[in-house]
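In the block that follows, a single chain appears as structure tokens, in the form predicted alone.
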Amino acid sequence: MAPEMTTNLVLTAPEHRVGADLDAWLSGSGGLGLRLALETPSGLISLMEAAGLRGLGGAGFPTFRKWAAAAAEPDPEKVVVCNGNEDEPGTFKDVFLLRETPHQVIEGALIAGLAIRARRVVLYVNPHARGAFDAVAKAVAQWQEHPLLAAVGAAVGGPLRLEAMRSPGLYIGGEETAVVSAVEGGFPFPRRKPPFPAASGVGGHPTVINNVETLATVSHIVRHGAAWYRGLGRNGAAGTKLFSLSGDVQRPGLYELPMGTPLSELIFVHGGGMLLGKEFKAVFTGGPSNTLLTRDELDVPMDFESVRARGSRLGTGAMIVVSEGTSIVRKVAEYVNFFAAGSCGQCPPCKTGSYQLAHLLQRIDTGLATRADLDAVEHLCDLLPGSGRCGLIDGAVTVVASSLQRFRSEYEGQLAGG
């Protein structure tokens, strides 16, 4: 999906969409951030702190903290992984960046490598993302003989190994410790933390794992400064954010907007409002593993703190809009079924719990459930959180519990005899 033209374009500006053409990238503003970073690599972590850059793949963790933790480790064999596994329903921002502007992402990853003195940089890409892996692999190949890559290697005590690899293409493969397992060549089983990857990641070496969008932002901050980046946001929020808008709106697509833009503006201005004849009902914020927001909450600014204050999370920035007449029970059942199918099976409470939730929701959706089935769903929502090594089961429970809180009457109305 192509992004709409909006203000404050940084990541999706037309001049950045050169595909896997390194010469075209470097003929414009590309490469300038990396060249500046090579001049003052010791100031990169403090620059990211001053800019307020946070992880844009879902968690919103301050980027500088990951970098600082890895940089402080004495091990000379450090790793940067660009996490492009993007596999959650409704999220399609990373595939755009990887396919249309891979050099922007690679440049940011190389700057991260400079910041922590990494000797290996891995672009970890979902093979199911249409055209993304091929674009990244072609772009990486073009960097291999370029003097800039050699200069980064010299700065980190190289030689620097830059590579593209296919992720397992599984939802769980995007969790950061599962990324470590996959890059090592194993199945993407999440691991318990601590140790965190920044202390012991790929091969036991300090590893920084950042999302595609996060790394794509880095070179712009280096070029323009922390104050510029902070000034792009609204109401104290820093920077811009890519929002994947889908569902019952007239103009679904990818939108780059100032962080802190009201949710109503995304849906009713940039997204063109609801489909003709449809009325707004709810929106799954940050993807289907987060809390539903309703009409009364459309004024929420889309930034990490504001969305959290409404009991939800910004997540990946995916906003899935549903209209009146759409069954919330059915939508939730579909998403929980996705999570159940994506469970790696390592943690029995997650594997069996997600399956049972999916089964019970299917019974409710088809009108076969009793009050005892709904009670069982609520019991599982109390029992399951925190029972897995990663957040998969927590995400599944969150969307179920949120839908029960806001649309309980729909559940009760579909019970047998309800």
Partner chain sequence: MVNLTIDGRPASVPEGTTIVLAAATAGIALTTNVGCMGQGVCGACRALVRRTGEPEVRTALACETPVEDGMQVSFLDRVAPRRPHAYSETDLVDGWTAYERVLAVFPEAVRCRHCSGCDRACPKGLEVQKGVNLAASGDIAGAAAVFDLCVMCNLCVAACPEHIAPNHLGLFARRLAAAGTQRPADLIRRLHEITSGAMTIDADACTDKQP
The other form holds:
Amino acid sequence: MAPEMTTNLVLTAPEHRVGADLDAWLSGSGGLGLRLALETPSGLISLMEAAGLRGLGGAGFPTFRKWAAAAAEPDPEKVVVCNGNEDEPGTFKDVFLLRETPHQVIEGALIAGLAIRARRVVLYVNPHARGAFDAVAKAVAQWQEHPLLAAVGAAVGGPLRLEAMRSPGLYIGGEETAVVSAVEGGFPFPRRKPPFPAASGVGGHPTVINNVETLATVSHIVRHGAAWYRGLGRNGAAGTKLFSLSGDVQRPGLYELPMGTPLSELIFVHGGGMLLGKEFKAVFTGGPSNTLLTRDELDVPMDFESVRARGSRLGTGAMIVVSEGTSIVRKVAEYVNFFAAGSCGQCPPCKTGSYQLAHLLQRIDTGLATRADLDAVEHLCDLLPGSGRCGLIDGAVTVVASSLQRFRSEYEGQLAGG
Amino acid sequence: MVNLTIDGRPASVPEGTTIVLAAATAGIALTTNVGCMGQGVCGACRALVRRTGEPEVRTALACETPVEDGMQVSFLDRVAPRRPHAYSETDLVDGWTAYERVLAVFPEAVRCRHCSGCDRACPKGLEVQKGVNLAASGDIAGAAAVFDLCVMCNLCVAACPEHIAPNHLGLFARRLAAAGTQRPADLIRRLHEITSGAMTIDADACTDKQP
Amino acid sequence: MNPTEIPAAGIPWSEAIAALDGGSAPPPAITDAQPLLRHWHPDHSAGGPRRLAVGASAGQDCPAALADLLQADALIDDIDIAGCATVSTEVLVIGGGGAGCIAALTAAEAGAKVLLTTKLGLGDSNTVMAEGGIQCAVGAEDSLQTHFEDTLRGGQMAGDRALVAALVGDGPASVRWLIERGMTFDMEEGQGPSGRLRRKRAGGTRVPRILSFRDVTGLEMMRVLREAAGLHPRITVWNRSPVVELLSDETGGCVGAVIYSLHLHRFVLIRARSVVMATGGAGRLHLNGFPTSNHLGATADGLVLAYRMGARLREPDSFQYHPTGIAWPPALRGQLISEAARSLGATLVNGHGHRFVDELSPRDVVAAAILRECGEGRGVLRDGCVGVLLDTPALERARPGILKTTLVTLCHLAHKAGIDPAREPVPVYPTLHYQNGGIAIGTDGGTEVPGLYCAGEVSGGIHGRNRLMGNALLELVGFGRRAGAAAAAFQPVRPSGRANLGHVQEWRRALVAAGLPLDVKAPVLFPPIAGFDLAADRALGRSDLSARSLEAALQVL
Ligand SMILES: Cc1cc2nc3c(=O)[nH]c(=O)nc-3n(C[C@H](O)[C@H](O)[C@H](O)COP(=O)(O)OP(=O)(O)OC[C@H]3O[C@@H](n4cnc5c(N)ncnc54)[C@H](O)[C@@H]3O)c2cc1C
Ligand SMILES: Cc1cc2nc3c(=O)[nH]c(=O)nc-3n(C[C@H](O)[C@H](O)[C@H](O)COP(=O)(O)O)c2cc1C
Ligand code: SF4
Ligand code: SF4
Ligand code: FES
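Shown: the form predicted alone; wanted: the form predicted in complex with the partner chain:
Now the complete complex, all chains and molecules, led by this one.
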């Protein structure tokens, strides 16, 4: 089968990579989407529905639903937050978009603002993402004087505040209710849901929180239509997706591919295959819910549904490839440690439970654990989900459960006494 | 009988049994995570507990928590502070510098993010966060009092995202308060009587059983 | 009469509650306690003491269950320790309770490199459970001499006078040492930190002499000691590492120990210049079928190991049954209700509502009196559990608020039992509490075995045949310091001699010669309820652990 090298780049197309220069952005195809949206703001939500745009920040939640929920609220002080907190290992797509195409992202956020009639649009950017905040701040400054922004303001019934802010730069700061806390000026503590931010978010106002990649896509949908967007994908999936490929491959990097591209193609064609002499073992998918894909799943089309059908998650599109000889247990322990360290502290079961998981995994990895320890791991996977206000602990459990499901023998082989 | 699951093992025990005793019947060796066996003072039997129908998972000391039907229990190992907060006995004596030492030995204390995780984690219901904040603001005696009944289970160590080690900070405050300020007059007088030779013991003096 | 045969006869709970009027007449005075003790105290129980046939104390009596362990074979053989990892230290301290931590701290402060190895976690011990307090003669009306005499008399004149004098003489300095390390003591009401110490009266004493911190004195002491030991740069702590045997040199001196690592599932050898045994008591042997107040690790390990190596025992037949263990519910039976309740005035009444003993008599007398009441049908029955009543409601009526402010632990325990002590009395029954005797020591904590020191509950000679409340904590401080200092200063005759199980071979010969079985093994390490099986646990050990990962693992023990 001839590999279908992608040519239809959207978000990463060279002509869009103009950096923070607004004039350069508007002199190309930039701004067209926003102008079109200004003509028919009331059709935007159904347009997103027709296009099948889903949240690309990890959960794949239909974007139109969030927008519709917020739009339906009577409160005039609605808020859009572009979530650029990206902080987990192996994901590096949002930093690229924010640095190289800040106006693409801002335009999408303004369209979202139009759609829900927001009076405030916040670009929430991880300060540790190199170059991202500077580019965004510069880009936002240029919009302030531009008549297009005033036009959006007029359309939403009052001046629209567009601003860039640094996120606290903690992993947990990306969770949507933590985003709300942080934008309000506090520590990024997640909150219990409901209420969802679309009903009550920043300062109690209805708030749409979308990922950078999601919002970057919006102007293109407005410009080219729903059918075009749907046609970008393969295997019935819509659009394109940014994949952050890393690990034991020849050419790690960021790849924009049709949604639904098979995993094997990403690794063996775009990624140039495994590093010399290494044999493929598994992929850790990145995102708030980490899972594993194995050799048996190399053929999986990388879209939300297909990956889920194999019991895994597409997540943020981060694909971390590991080769034979890598200890799955150790890798998983690293992940769990990351989660444990990132837990905000509000919910003791999340913090202490993830530490306990990490502790048990480390014991298994060093050959000091017994069957009882493995039983304890599985029991925690049963007990912990849902015990925190946000999804962090569930994420920690998912990676453990997913690895146990696929590599149980590796765990068992490590047990003391066989 | 009450049925529950402990670290993945089913247990079936009479009502009124504690989790620790139930664990023993479930075939879990009681060689770790247990000490005083019921008094609730050694802090070794930390556990996470989910009760039937409750979404919440709570911390508990397993030796003082009675079993309930459908309970799920996971024991928690002792989490040591990420780094030892080291000081020596000579750090304890000078009350004028006690606050400086608190800040120097526990620099994390001023970074409390007020997540209340420690308060929620404490199986003894202590106002841990308040204790941390008192110590960080120089009220050593106030902080010490908060930790009067702390059993050093270290659950707050595991729970604190800022690695403050609240209980060890509390204990430092307690030790500073005692070593730095407690000077009982009657004890001092008795020590003087002994060192000056005024009070001695006649080891052959007592021969009768009844006083 | 054998107290294990708990009488089914007794007065039903509801009747006993109805009979309780709180204004009960004073109890009959006891002029000579001996008949009561001989008839009712479990030390004299019908199951009978056994006479030891081998060892340095052959000919002495002790409870049969303990004798079995004292005269048992070792858990390990040369083959088990061949090729084991070996570490070296100057002073090895065995046991992480109060005595062990204090010995370790004292030795380390004297400049020695110390390794402290303990069975459970550091501080998980009897010490942390102590509630009532510590004796120390600081009162103006009190004196070292009074304390000395009270202790000797309380022990039925069986104590070693030199040891008792050392104990009480050290008292004030011991309390100062504790304060210097950051332990808090309650002051008299309304007094600041330089006022007078608050004193309570203990059973069997003439003046109030118990110093305390609320009713969690052991907790306050232990958390300070654990922190101090844990932070000391010259002390290394190994948790989950019970000692299974001692190591001897060719002169019969003690030069280390073998630990079993519950973490690594294997044995590790520790060579040391000197060894301090501080493994505490024996409550978890449940002698004579009694419940116990002790922590899980109290299984007489140190007693067994030191005896096997040639140390002598004192009063190994004398145990303290604390009068007031909680009698009901079954899950809590045996847990302690501190003597503080009685010190503050709570009375004991039988099923008829009558007081039957002066509540502040020595513990052996009060315990025997309770067993008499129960044995003669005047006990109270609740769900098949027999006991007498501690009249906490009357105490609360007489001194409103006292339960909540001063008897926190009692309230906590009652709460767990589902009893409101302000309204309901608490059923109590004697609980196996303390080993009065133990390994014979000199005033420096030294034993007959060169290089082997003992401190704390494992040692004998101080309390005679009955220990007074508060003297155990005092002992572990004073003698912990003495043993730690002596162990740090100890210089062996032949420093670079061998370190092996030579004494075990000799011991086996003696067992065979005495016709004793070799199939009983000791120490037991864990009571049956813990479900620990050494052989099965060893099978979990991995032989392919590299020396480096082993060393790394030992660091984190
Ligand atoms: C409930 C209770 C209340 C008490 N109240 C009082 C009181 O108010 N006043 C008072 O003076 N006394 C009181 N006592 C008695 C007093 O607490 C103890 O006698 C004293 O603390 C003993 O100290 P120790 O250090 O010798 O032993 P422990 O504190 O018991 O420490 C011994 C340590 O050695 C460990 N160990 C055992 N075997 C091994 C082995 N093979 N290898 C390694 N380690 C081992 C144990 O696990 C333990 O950690 C009370 C006792 C109890 C149980
Ligand atoms: C622990 C945690 C961390 C998260 N971090 C991020 C993040 O860094 N960036 C992000 O866009 N979404 C993150 N999310 C997902 C957000 O909660 C939210 O679903 C997302 O921003 C919504 O955008 P989308 O619908 O456009 O994907 C995180 C979720 C969790 C549970
Ligand atoms: S303060 Fe911390 S160590 Fe102390 S009892 Fe509470 S959780 Fe445990
Ligand atoms: S857990 Fe730590 S950060 Fe959170 S409130 Fe307590 S001391 Fe503060
Ligand atoms: S076993 Fe000591 S607190 Fe539970």
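Residue numbers count along the first chain shown, from 1. Here the rigid core means the biggest group of C-alpha atoms that line up within 1.5 Å when the two forms are laid on top of each other. Just so it is clear, the structure is predicted and the values come from calculations on it, not from any experiment.
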* Asked: Once the two forms are fit on the core, has E410 moved its CA by at least 2 Å between these two forms?
  -> yes
